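Presented as structure tokens, the chain that follows is alone, the form predicted on its own.
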Amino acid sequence: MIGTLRILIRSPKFIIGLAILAVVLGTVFVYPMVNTADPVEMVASGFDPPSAQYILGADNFGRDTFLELMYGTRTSLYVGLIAGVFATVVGLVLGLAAGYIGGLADNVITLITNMFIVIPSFVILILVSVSINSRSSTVTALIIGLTSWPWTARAVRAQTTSLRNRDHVNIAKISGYSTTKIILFEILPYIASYVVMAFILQIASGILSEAAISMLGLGPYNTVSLGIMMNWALMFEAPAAGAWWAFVPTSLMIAAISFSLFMMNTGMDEIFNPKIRN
């Protein structure tokens, strides 16, 4: 563990990603405590430019864009986290079951996984979102997670298949360990590193997916998110009006969060994959 932490600290990619994410998290959770105003309160005219009072101006509704950005980032992070947990857990459970049990279970799970992979996940995401009338942030996150698990399941299945005939697994079978105990204690620890990295990527994917469907008007209702802010900017023609503050900071926030998570994932890959370690 100590050796792993030392390598982690020496990874510039991980440190850069962690630093960016820490700044984002610190800002979006601390600033609303300082500025306790309602983020949906109209405080100015539509598309008022940045000023000393409102550092990112106002959006099309005359609301404080910076305050909206803070609350919108929190919502998008929440959606990404829930979607990442859901997709990782589903992919992990199905991948472990298919890889270790094999046989009919493997065939059925592989068939379902391939069906989800063949059909573009974004198309499924849109169809499911359209079919649901009321979408909260949690419901949106679960919909995204429902379309994001297949690649995790496929990768976990491949690694589990290669592990199920290892000596330590065979010894556990001879010792009378149950299937559940073998999977939890003899297989899962060997793929834990991949699961952590997959989880980080699933969070990034969830945030990007939320932004994509919200820009189409299929995101969560009665809330503010990064995707919804982009949707408002497009609907009310902020680019044509020259109101760059209504969409550029939002785009940069999405890019910063995604970049930080990908950098952290790359840094962790240097730890768990000695072949690419400098």
Partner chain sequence: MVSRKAFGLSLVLMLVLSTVLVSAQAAPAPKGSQQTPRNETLYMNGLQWGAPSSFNMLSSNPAWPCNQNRFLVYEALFMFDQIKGTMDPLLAKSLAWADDYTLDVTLNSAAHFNDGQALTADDVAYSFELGKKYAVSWSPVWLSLESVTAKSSGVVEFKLTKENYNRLNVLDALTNVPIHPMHVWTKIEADNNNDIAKIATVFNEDPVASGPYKVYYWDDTKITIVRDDNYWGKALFGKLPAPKYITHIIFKSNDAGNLALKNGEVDMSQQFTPKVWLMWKDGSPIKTYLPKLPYYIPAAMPQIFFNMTKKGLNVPEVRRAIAMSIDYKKIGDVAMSGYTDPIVPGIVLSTPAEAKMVDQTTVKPYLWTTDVNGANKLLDSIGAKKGKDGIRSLKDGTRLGPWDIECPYGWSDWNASLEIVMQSAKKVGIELRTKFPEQPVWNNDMQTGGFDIIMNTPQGNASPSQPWIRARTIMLSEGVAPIGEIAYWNWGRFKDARADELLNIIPTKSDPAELKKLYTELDVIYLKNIPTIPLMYRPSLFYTVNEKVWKGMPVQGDGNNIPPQILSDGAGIKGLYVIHN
Contents of the next structure:
Amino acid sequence: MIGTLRILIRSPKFIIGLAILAVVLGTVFVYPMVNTADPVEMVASGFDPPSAQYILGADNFGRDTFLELMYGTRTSLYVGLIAGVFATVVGLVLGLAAGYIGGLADNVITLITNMFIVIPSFVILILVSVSINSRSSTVTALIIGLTSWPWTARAVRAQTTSLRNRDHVNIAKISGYSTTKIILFEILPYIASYVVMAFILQIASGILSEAAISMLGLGPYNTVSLGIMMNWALMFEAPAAGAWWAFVPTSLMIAAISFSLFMMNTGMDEIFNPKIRN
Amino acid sequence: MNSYLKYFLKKFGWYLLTLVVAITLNFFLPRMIKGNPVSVIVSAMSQGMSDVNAQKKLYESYMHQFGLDKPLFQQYLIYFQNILHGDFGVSFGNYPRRVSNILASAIPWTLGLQIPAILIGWLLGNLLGAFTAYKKGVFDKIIFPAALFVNSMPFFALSIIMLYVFGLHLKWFPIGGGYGYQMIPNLSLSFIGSVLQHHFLPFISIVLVAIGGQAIGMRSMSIYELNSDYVLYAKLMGIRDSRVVRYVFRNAVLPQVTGLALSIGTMISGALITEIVFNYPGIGTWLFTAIRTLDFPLISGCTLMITLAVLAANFTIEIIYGLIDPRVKATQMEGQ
Amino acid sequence: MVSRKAFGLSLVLMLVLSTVLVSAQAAPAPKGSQQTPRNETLYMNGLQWGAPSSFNMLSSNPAWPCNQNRFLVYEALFMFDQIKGTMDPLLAKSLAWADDYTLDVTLNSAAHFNDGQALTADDVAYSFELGKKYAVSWSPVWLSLESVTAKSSGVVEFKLTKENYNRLNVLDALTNVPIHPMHVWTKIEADNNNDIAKIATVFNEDPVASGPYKVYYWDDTKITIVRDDNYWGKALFGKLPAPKYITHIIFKSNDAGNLALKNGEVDMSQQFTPKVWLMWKDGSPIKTYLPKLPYYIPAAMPQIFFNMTKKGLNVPEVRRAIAMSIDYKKIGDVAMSGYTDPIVPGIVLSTPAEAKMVDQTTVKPYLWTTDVNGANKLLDSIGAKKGKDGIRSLKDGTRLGPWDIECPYGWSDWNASLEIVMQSAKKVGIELRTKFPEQPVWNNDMQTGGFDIIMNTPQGNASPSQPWIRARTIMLSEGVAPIGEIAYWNWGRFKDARADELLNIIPTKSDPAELKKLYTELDVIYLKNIPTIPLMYRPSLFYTVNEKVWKGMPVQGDGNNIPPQILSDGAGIKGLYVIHN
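Moving on from the form predicted on its own, kindly provide the form predicted in complex with its partner chain as a structure.
After this comes the whole thing, all chains and molecules, with the earlier chain placed first.
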């Protein structure tokens, strides 16, 4: 574990990604402690330009855009994290089950997995979100997770299938280890690096998905997220009003977060697959 | 039996089954909601009507007309049957217009926008990816993060910024719609010119994001190939660089074709939101309107079209792939 | 290399192909002209949001311009003037009450349809009868009508019912029932077996009607109508309308429409434009009906309805405390860009015409304004104590919230208003939560009473029956289904026997002094009970014009005295005869 970390630290891509993420996290968690104002309090008038007091001006409601951006990023990160955990856990369980048990279970799970890979997840996301009347950010996160597990499941299954017949697994089987134990100690460690990478990608795609459905007006209620801020900006005609501060920083924030996660992922990828190092 | 035909039939059967599942989800998911579209129509019609019985009659007649008074499962069967005939029902929000009629008007716009954008984005992205992998050094250090950053930006965010900069600020391009307001569609040069002019901004926003995504994939595939033994061997043999690059490109691009098949769903979805930003008269904009009015038949129609397009694209790619890739051929043989 | 060329070529081909497809599938491309000249075309927006579904006024949502009270294609007997409150002659020349129950309307003998056939009393009677025979948008008038008959070819006789006597309903109908040609529609009826379900699906692509314009072209992005140079109204207005074409552009969102107005691609906008004064800051020839705040003439009062059956919300003091907590000025400034005068609660508008209908000194003690301290004191006085989280509970333990406060997603000024109400209520210890579902869900919640607090406009149209129709929509409990079933007015299920009584008496009276007494009593009941809280004034139609192409657009004080009803609705169509290039 520590060895892996030591290698990771030597990857500039991983470090850059981590650094950006750390800066973002630091800002969004520390700034609200300094400025304890309520982010939804309407303090200025609509689309006030940036000033010394409000460095990113005001949004359509006259709220402090910068403060809102902090809380919005928190919500988006939360949604991405929950969606990522959910998708990874579901994908891992299904992939392990299919790969390790094999037979009919494998056939059924693989069929379903492959189906949900080709049916666009965005479509399912829309259909489910439309059907749910009251959406909190947790519900939104779960819906996103529900639509993004198949990739993880497919990859975990492939790796598990190839591991199943390796010698060390067979030895464990003969030694009478329980299935749980075999999976935990003989299979999981071998796919752990992959799962962590997939998890990182899932977080990024969760944040992007939240932004996309919020743009359609299907985001969570009673909260501020990056997608909802973009949606407000478009709905209240920020581009026409020339209020770039209402949507450019938000766009860049989304891009920065997913960029940092993608960078970390690429860095890890190069470590674990030396063949793709340039 | 011919092994390829067998492969073809197997794939076809699988895609058919997937389609049935997709249609089923398309029907049931939106109907879980409690909002009743009929009440909206009735309430608009009965403004000021104070005879409760008359309202009830009106309400029931509409419920009947839309088939909403039947049990859900029966509605499903009817729905399925109708779809086979290319009939997606009547739009609630645009009553009495048929969904198929609306889709027919929107599909050319969406296809005309997305197919060229995705293909060009794919092509340019792959060239760029291979190039950066080959050039390495500073070039790679700049292009790679830039491509990654663009790819991290949601389609619509880039669209809004493009709209703001080029449409509103610089006024180089029109800000929305499919063609000029004063135009009536016809085959004149001025109309086609207007279409192309309106086409440009949404097109370029999609292309940019697509380039980013593809370049990253192609870059790592190419590096993988460049590091492989046959390249080293070829170099030792003194084969010309350009020739080696061609081999590398050809080998690396094959997985990128599959990559295109798999990512096409995400790309189309993202591009649909771009349509909304530019008020482009395609499926995406209609889907947005349909969601706002809970127009179930239209929502189902749009999502079904998207699903169908993605399935068809995947199927086509797999079929072509089966013909050209020796490795897939080998698995076909294995099955015998 | 060859393959790459082929690839490029196929791309170009695909583009061309899709263009051809688009042009080919487009609706009835009129021959001869490929575009309508800019200086002969008047562009509008904000009256039609979806692609046209039909031009059939017997269907549930016909497209612009075939709407009630919109006289470009179909016309009614009279046109209502929102400013003067008068009914001006259109197809009719005059009206006369023979007695309290009989009304004679004399038609303009010049009137004819655009196929050349004369428009007679038979057509008028037939058109009204359609509403009796089928459930269409003007059917409700038959509650107050006994019969409509052609007395002669030029005179129509309306007989009112005695048991459900309501003059206001009938007068409204004279200004909005579209007159259909009998010779065309009897045939359509027969072709469809007199089945309204089938008749309603007739597209009616080239309506035979009496108005100055004919349908010319439409697709998903616009509708164009062309002037009928043979229009009968030349006799009435002295000339033909100025624009040869009128095009309504169908935008999917407000922002696209406002940008087009700003760029001079739209001449007349019926859209909410935030901070409209920014539009003319750079010298653009953009105007609103009023030169300064509130820019538009108020005609409606969007308000929040309380669900009177919810525990906690059924306490009048709680409702009054919410009313006193709300920052109305902020709603006006932030949500409405200032397009509203300070709100005076009640069932009447603050316009001179309506305000004089109640006795202002009698209602004064019951009015409320923003007063957070007063609201807190009021809640203290009924023993509602704040909990640890700052939210109050009543003596019986009922917590004041969380209550959902609801309006449709995307109605941006309403969304903003409710955000402000939520913030305001927090200050007096009441917890509200905004909920912005899709419009049909909102509508369903409202009608079935599945809400806590919900926003809507009770009858926003300017019509002869105001303010009665507004008050009825807020307070009449007769004919309102219980919670769980669909109600078409009084969504909060307010119940007051005296209010019901008053609402039934008012439409039978015509003496102003008597009416004033009745309205005042009704207003006091309203203010004491607070079944709703008006949040703002709003025009029934927004009216913003860009004079880049068309000049002389009607505005207040230009001497023409044409109301801001867009150049298509009611007496607003008079504007078509004064504008010029």
